[in-house]
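Starting off, we have a lone chain in the form predicted on its own, written out as structure tokens.
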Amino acid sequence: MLYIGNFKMNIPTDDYIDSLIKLDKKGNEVGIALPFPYIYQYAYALNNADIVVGAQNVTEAVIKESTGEVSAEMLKGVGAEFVLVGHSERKKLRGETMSKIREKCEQALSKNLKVVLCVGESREDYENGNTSKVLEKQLREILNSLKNITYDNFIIAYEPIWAIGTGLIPTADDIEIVVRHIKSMTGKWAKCELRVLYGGSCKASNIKLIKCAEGIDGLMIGDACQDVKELQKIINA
């Protein structure tokens, strides 16, 4: 399985990232995803041990004009290998839509960097029954259009917006439903079925709930991330 760290603007330290090396990954692949002054910093050691490490945002800009952007050839530059695109906390905090989201996968696969696509749906769109209708369009709008997109370096995060930082998640059931309705729509519009994993709220205490979903790839940890003895704990699960 693949397990993805989400930092978000936490600062990770020297004792950190000693006690992430020294993590048992048990066959898994395992990334992080760090705040940009940090990639540089720990990208060489980490990698060495095996950690991916990635960025959490990259901008869509193609002109240099662009005071206070990060472009992938930057984040190429300093040892990120990935990024995230597209978390709803962006969506509703910075207002990215659509558009500017698929600008920015576009801008991050142009220089080789793996792009984790980000895509959930709201507890009102949950509870409606509205899920696989609301994913359908958010991946329409970003795979129908982008080109050479490959199984390894294109992954989608199944994050329901209504499990992020609250202690909610669906149900096995449900995330295995989901999983598979994602991938059959990567393979019409992406031209070959994409790995997805879950995020949500996931830790050590509900993770085993989260793995009876046949079909995930993997899991995109958030606030659990940053306690190695809790993401041991969850890769050992």
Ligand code: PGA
Second form
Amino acid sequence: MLYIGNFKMNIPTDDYIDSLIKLDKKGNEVGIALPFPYIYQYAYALNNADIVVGAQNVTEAVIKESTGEVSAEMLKGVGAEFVLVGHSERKKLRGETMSKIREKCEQALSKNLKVVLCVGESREDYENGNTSKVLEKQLREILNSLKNITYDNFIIAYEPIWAIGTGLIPTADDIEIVVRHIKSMTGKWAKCELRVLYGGSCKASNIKLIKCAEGIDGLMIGDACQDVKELQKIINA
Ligand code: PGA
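I've shown you the form predicted on its own. Could you give me the structure of the form predicted in complex with this ligand?
Entire complex below, previous chain first.
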């Protein structure tokens, strides 16, 4: 399984790196998406612990006259190996559009930065049974024009918008159906089916239920990743 922590805009405690170094990965892959200022320090410190470090955003801008932006090349240069693209918080709070998201993916891939593309439906779409239709549209808009997507460089995170930070989760059956559907769709654009993570309110207390969903290749963990003991319980479950 692949476990990705989304640290969001939190400030790590002084002992966070040391606790992560001691994390027992139990043979799984672990990555942590950090705010820009921490990437270099963490990538260096976690190298021996075999925990990869990523960013939570990358610019789509290509011209140098882009004050305040951070490029894929810079992220690679400070040790980031992946980037989250299209997180629903960025869509909602930063007005990120699908075309920007596609450009961000292009920029990341062109610099060998792996992409974790977030997709998800609203509560309303979930309740009206529109999840598959909505996700298909989101994936088509991004993946249709992207080239050279592979199993290794492109991962999908299925994150129902209504599950992020709310404590609510879909049933394992629902997750299973969606994950299967996403995988079969991604087969159209990549040479193989891509890995699909589930994200949204993953916690030690509900993780056994989520892990019942067959076919998930990993988890994206937001708030709970700030506490390494909690993260360890999620991995152990
Ligand atoms: P959460 O966040 O685990 O706090 O719900 C998930 C995410 O934002 O990716």
